[in-house]
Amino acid sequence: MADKLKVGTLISGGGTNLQAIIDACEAGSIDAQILFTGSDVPGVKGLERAQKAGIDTFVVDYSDIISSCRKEGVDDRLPADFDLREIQAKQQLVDAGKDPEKAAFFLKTRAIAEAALLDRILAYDMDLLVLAGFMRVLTPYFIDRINTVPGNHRIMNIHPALLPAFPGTDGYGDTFKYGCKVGGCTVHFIDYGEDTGPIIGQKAFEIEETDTLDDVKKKGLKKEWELYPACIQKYAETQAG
């Protein structure tokens, strides 16, 4: 039998997504095993659900990082390899001919979270990790430092809308006040964008014309639970074969 895929996740709220993934690793519908969950935000539900199926957890404060920056200042707690201008160049985040200097807080704040975030992932042996409802974006300082090789892209998300459609915070919100017929999910890898970058599956749903936001998302997440463990699936037989 080929090894597990070795699968990291994060997340910052319920994990209803990281459930659906636990479930599908202990069931053996997909080749993988999740080796931590961490996430942003301190006593969430889905540190819960980790701790009960025996994974390590966690936590990387961003609130509390952020919080302290703004009173302490940034520049003496940025990492020692954080090059400004390098990560101004690759992202597509913010607009930082716009403000400039709120750009670059934005930038440093983020490194800095980041890399203390990167300080416990580091730890495993991970070959894979997944977004399981983690709602803060990457920078380039943390992608660079997952996907060492070009091409080779290891953070997988998943996307409340049918991209390219509606990108951002609120896909399902988006996709119900357009008037959309069809909504669904996807799940994507990271780039530097925001929901830009390569898609790896969607699942689609009718929406009724009695339906309110509230079913439009009940619809999305049960398309979610499926959706996810069947392109970790996929992951893992493209990197066992």
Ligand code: GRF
Second form
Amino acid sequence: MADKLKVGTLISGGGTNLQAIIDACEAGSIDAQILFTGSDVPGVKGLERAQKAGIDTFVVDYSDIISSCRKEGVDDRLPADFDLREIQAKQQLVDAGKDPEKAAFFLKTRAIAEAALLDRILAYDMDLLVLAGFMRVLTPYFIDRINTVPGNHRIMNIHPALLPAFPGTDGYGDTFKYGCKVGGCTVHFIDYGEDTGPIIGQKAFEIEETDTLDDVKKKGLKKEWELYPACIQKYAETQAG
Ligand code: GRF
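With the form predicted alone already on screen, would you show the form predicted together with this ligand?
Let's see the whole complex now, leading with the same chain.
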């Protein structure tokens, strides 16, 4: 393709997937370039990896935002275009029937953090947002402001299990504890649910009787580092027509 796919990345930690994508971009094995790396956690290794590669970085400190909302209240800080009813109707992340107040607080605090993320992200002319170990859910408030063309998914995620099995934060742990003989990872688009969006690619590996949880994680990550760049390239080719 003539133009490279312009990719934004979000991380929360070590950033080994980010590194795999940086390496693939630098090697020219995918037609993509990374515009920025944002993190919800300050000081993580992934930010260092990005800076070393000359990529712009920023932090939106979710923990800090959430704890100051607890102390100082949330309503005065909501983005002007936030509509709680609209977000409640669309979201599939929390069971609002159980504890409506708690669910509303969750959606409001996330939208405040997401507005700060959008401030940074929308400054770039980005084609695709890649979540590379970003450990926060995204609400419809954020998703709708990235996916502005109906039917055109622009947010990708990697999950450490063979979805739809084992959604949630501990895919390899859940796979191991269940006694599965095969584990894997999934790259999918983000939709309004948690780990429910359309699947782009998957890779599997065998779990031997003697494997520990650590072995499973190591095998899985190795597969992730192959799968994520391949899925970004697939997206780049689709966009190029
Ligand atoms: C990966 O296992 C990914 O699937 C999950 O979080 C982990 C991130 O690892 N979402 P890293 O930060 O890319 O090393």
